[in-house]
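There is one chain below, alone, in structure tokens, taken in the form predicted on its own.
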Amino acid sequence: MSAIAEGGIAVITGAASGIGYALSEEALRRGMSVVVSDIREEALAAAAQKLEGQGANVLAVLADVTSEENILALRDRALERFGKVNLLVNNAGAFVGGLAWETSAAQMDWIIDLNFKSVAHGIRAFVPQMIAQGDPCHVITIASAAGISVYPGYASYSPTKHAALAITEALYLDLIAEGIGNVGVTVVMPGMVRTDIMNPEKSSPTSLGLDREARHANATVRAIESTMTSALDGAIAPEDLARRVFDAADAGELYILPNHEGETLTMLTQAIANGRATGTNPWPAIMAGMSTRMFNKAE
């Protein structure tokens, strides 16, 4: 039996806007109870009177997910109003570029703290109390095909969706030696998602100042961003990621790489999984001729 059914409870982090609002639709449409959670207070109180305004069963809960005790607050919310949790998607995260000689340490710690420790939080908080119940439960974590491969200018945000993705295959694994059977675990590497993402300021700390027209005076900075602006018109929408999600993990599939379908992108993607373990990585030099091409300093 699916944790992803009628009368089941999903927590959704970063649901104010794009794949976590995406994600809380489907989950609504496939019967469950949402909570959602965000760090942008009025984004969030706007999403939860959608979702509400759609029949839903939502509870609203704001929270930042750097903070433990605030995944701690978020879990005891959820119990409180409904009991149990049967699905956690650990989506919040940001992207931000810069070159690993630059990127400050500021910088460097909230990114570890949004996009990786927070996966962390989430199931340390939520995987005891799954297993306590006992019924059908679920992890999915919204990494990147960045947790697989690195281009430039992805100094903070490739290190982080790698341990996303490292931290969430532990738990699978860890699960199965433990013999326990009732939580299914999903991580999610897309590419380019029609969504805000090239705006991290929108839910970045003030104190962290973080500045576009600073970052883009670096041309690789600027191109990399640029570029990933340039595709989110053409990059797949939310809601369709959020069913494909949801498929996968209503099958029990472990990985979804809902970018990489195409022969080409496949073979690349295990050149680069098989050359790591190999030490005949082709992607350094592939990215060397790419950026002869891409981040060409000329103007």
Ligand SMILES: NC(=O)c1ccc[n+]([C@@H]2O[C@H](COP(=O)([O-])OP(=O)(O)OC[C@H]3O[C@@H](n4cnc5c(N)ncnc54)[C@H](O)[C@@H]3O)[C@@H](O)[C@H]2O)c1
The other form holds:
Amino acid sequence: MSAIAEGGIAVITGAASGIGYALSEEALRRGMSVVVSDIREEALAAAAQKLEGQGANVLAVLADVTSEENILALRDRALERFGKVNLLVNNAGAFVGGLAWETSAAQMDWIIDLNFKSVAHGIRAFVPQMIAQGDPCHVITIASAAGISVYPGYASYSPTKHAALAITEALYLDLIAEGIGNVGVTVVMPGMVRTDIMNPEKSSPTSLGLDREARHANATVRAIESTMTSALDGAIAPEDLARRVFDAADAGELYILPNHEGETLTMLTQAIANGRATGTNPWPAIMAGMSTRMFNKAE
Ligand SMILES: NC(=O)c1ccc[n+]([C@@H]2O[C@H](COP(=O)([O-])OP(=O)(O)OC[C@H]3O[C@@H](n4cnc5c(N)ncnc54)[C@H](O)[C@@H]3O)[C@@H](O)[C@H]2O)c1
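What's the form predicted in complex with the ligand like, now that we've got the form predicted on its own?
Then the entire complex follows, led off by the chain already shown.
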């Protein structure tokens, strides 16, 4: 039985727009009840209203994923209303271009909290509950192709998406090592998706003073952000991505590379196959050796 099924309860962060909103609609289409969460109050209320208009069982919870307290409160509100949680989607995130030596300490702290530590908070808050429930459950992290690649101007985004990928792989391995079979794990590494991702100012703390014009005074940052913004026009629609993500998670896939093709897909697939020691790729000798030492048994 799948966690993404009629009667299941989904909690989705960053759900006021883009991929999070599309995943919420897709969850409803599949008969789940949905807890939508975001840091932007008005946008969240509008999103929830639109979802409720589809006759759905929706709860909106204002939460800043950079705060562990907010994530714990989000879990508690979901449990209060629905009594259980079957699916957590760690989706909230942001991209801001910047050179490695120009990204401020404050901006780096914010993006680490938002793109990486939020995933750790989500796992810590929800997975023990899922294990205790014992029914089919699933955790999905929306990382990025930047979780296994780096480009100029990606000094804050790529490291945090690498970390989001790694902690999700760690969750996957820990569940196997602990013999816990009811919680599935999937990490998604999309390329460009047609969303509001290139407008980080909408949800960043004003104290950071993010300023596109100031960033674009640098030719490299201007070039990368402009190229990405132009690429949004021809990018995959979030609704299409949402369908693929749920289909693949439903099929129990750990890694999803949903909208890459040709040379890029080959490069990313090889990067996963050759570069990651997760026991799902050509590193079995290392994994077997470690398991033998840890559990004193042959694989
Ligand atoms: N759009 C793309 O091309 C693309 C590609 C790869 C990965 N991603 C990832 O997909 C995820 C969703 O992004 P999107 O493309 O839908 O962009 P988006 O800007 O439309 O959505 C992000 C949502 O996260 C919310 N958010 C931001 N900070 C938050 C916080 N502190 N607490 C709670 N919510 C917060 C925003 O308000 C927004 O609604 C992100 O993690 C992003 O890195 C996007």
